[in-house]
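Let's start with one chain on its own, the form predicted alone, as structure tokens.
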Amino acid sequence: MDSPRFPKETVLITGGSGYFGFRLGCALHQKGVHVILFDICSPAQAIPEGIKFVQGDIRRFCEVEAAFQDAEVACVFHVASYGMSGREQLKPKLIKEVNVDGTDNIIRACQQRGVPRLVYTSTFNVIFGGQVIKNGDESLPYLPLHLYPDHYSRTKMIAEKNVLEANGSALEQGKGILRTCALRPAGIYGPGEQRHFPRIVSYLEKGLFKFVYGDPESLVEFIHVDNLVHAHILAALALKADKGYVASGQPYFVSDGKPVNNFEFFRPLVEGLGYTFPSIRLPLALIFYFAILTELTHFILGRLYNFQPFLTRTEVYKTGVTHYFSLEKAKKELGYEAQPYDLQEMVEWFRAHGHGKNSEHEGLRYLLWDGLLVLLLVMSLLTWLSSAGLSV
């Protein structure tokens, strides 16, 4: 893809140790940008020479201030968040502190330190709450708070709203105004992704990927990490005067632009690692009850053993209910064009890291997981059938 020129200035990336934040930082560094990564823990990878890392907690304003290191920061990419998937979704207090309070700290720091541009990494979830959406656009309103199915989606909406409302606010010491925008990406993938794909591969290795669910015609979207990096760079440039501040105060949906059935998207990974793609398809309602029981089981046992829930209710919605969005606004105003990618590079990455059909991860030790899965499915079936009977 044609790489836009980025001025030689200093940027700060919150969540800079995470998969996307680190990738964004490295891409900007390669363009000659001075990069400061800010995160609560150090990156797993070696930090390239010339990139600064500042360790700190986004929930503490004094630590956010320290991240600027007396540098004249021209743009903040606010990537840090918490509670997107799995057991993280079940910690409402921490989710609110990071996503809402932490974002407010970033806005305040930008205003006090005279940072003129703030790009917020949002999510499809600020609009999606389990309802079918086909080719939706940025004119769709936020949901009422009580209709968000999880704390993450609700808090990301509140944070995005606060960021966009901060657009045009005055910077201290007469340094102009703050210009903000928000990018709403689909699910992120790419080699080395550490949140969703390792969990899926672990289910394959444990023998837990026995079924798919929902309508085979349901469609969702994904975005390759490099497309998302490209979108963020374009958004930051679109907050500048020479672009007419076109992105100022605006949200944008970004994805690969290829709606696909969630499970068909993963088929190349499953088969590429030598596993058989499931032929059993279960009703979405049954899996929703299964997710409720999974969350309940985690609530009861989580303090003794903080296991990874197989599925949460929100994950059922996100994977089984059609929701995809138009890229027209991002194309027109940012110049965004998604480049084509596939999962072959991820198959190769996992194989290079010892994963695959004949890996050492398989064995009898996962029989307990199989038993728990079957038990929860049976209980879900009974609950679903009972509910169906009562509604007749």
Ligand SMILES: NC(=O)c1ccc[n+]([C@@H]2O[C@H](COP(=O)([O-])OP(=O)(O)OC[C@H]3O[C@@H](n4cnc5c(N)ncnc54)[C@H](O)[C@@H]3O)[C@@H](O)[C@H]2O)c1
The other form holds:
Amino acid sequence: MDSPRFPKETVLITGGSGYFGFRLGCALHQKGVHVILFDICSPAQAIPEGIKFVQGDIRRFCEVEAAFQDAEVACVFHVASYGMSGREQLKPKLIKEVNVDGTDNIIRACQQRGVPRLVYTSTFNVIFGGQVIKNGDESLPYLPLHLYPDHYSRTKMIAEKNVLEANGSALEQGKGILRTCALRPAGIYGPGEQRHFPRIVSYLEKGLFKFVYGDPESLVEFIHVDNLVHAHILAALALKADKGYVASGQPYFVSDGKPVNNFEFFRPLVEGLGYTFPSIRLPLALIFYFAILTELTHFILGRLYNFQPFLTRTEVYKTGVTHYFSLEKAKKELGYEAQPYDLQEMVEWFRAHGHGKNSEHEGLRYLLWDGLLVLLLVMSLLTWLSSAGLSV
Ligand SMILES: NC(=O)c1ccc[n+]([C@@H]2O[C@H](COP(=O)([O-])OP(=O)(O)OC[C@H]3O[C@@H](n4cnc5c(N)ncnc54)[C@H](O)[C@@H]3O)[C@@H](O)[C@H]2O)c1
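What's the form predicted in complex with the named molecule like, now that we've got the form predicted alone?
What follows is the whole complex; the chain from before opens it.
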């Protein structure tokens, strides 16, 4: 990738221990930028020499302030978030505190500390609530609050709005104005990804990936982590005078620019790890009821054992309903060009970490999982049929 030049200045990355934040930090560090990673958890990987790590919680303003101490920060990449997938999605209070209150703290810290640029990592979800969107663009309005299917999407929208509204606000001590923009990525993938892919591989290993669902023609999008890093660097540069502050106050959809059926996207991973791609296809509505039941089961039993729900309703929409967006604005204003990637490097990553089909006895080992899956599917079918007004 033809990487843009980045000046030798200091940037602070919230969520800097997470998958994307850490990758962004390492990429900027390699370009000679002084990087401060700020996160509530330490990074799982060794921190390269020269990168500073500050542990803290964006919900606590004093901890955010402390991260800016002794540094003239030129740009903040606000990446930290909570509640994106799995059981995290079912904790509304914490999601609001991190995504909304935490973001407000970051905006306030930028204003107080005279940081001139703030790039917010948003998501497709701020516009998508389960409706079909084909080649949507940034003119699409936010949804009314009650139409967001989950707290994460709703709070990411509020946070994005607050960040974009802070564009043009005054910095303290007459240091000029704050310029902000937001990037709305598709689902992130790449080697070492820790959120979606290990979960999928664990389902493969437990023998739970037995069916796909929804319309085979439905299309969604993904973005390779390095394309997203590239987009963030371009966005930060596009908030500067020499780019005419073109990104000021703007949102941008970013992806690999290749709409694909969700399950077909994962096929190379499934087959590359030696598993058979499922031939059974179930209706989306049935899976939606299945997700309601798993959320309900989690609601009842989650206090005793906080297990990972198999699928949530939002995940059903995200994976089964067509939604993809135009890259035109990001291309035109940021100069973004997605580079081609495939899942081969991820297959190799998982194999190198001891995954892949290797035991003939796996079937027996996971008989209990199979039983549970069939039970939940039968219950979903009954719920679906009765809600559709059919007598069973
Ligand atoms: N992963 C995806 O598919 C995807 C898709 C679209 C948008 N996004 C957005 O991209 C960003 C990065 O995603 P990711 O997959 O790297 O997520 P991640 O979960 O790996 O990283 C998020 C980081 O935020 C940190 N964090 C959470 N609460 C915090 C707090 N209170 N204070 C400080 N740090 C806190 C976590 O410890 C974690 O390291 C997020 O803003 C997310 O909303 C992700």
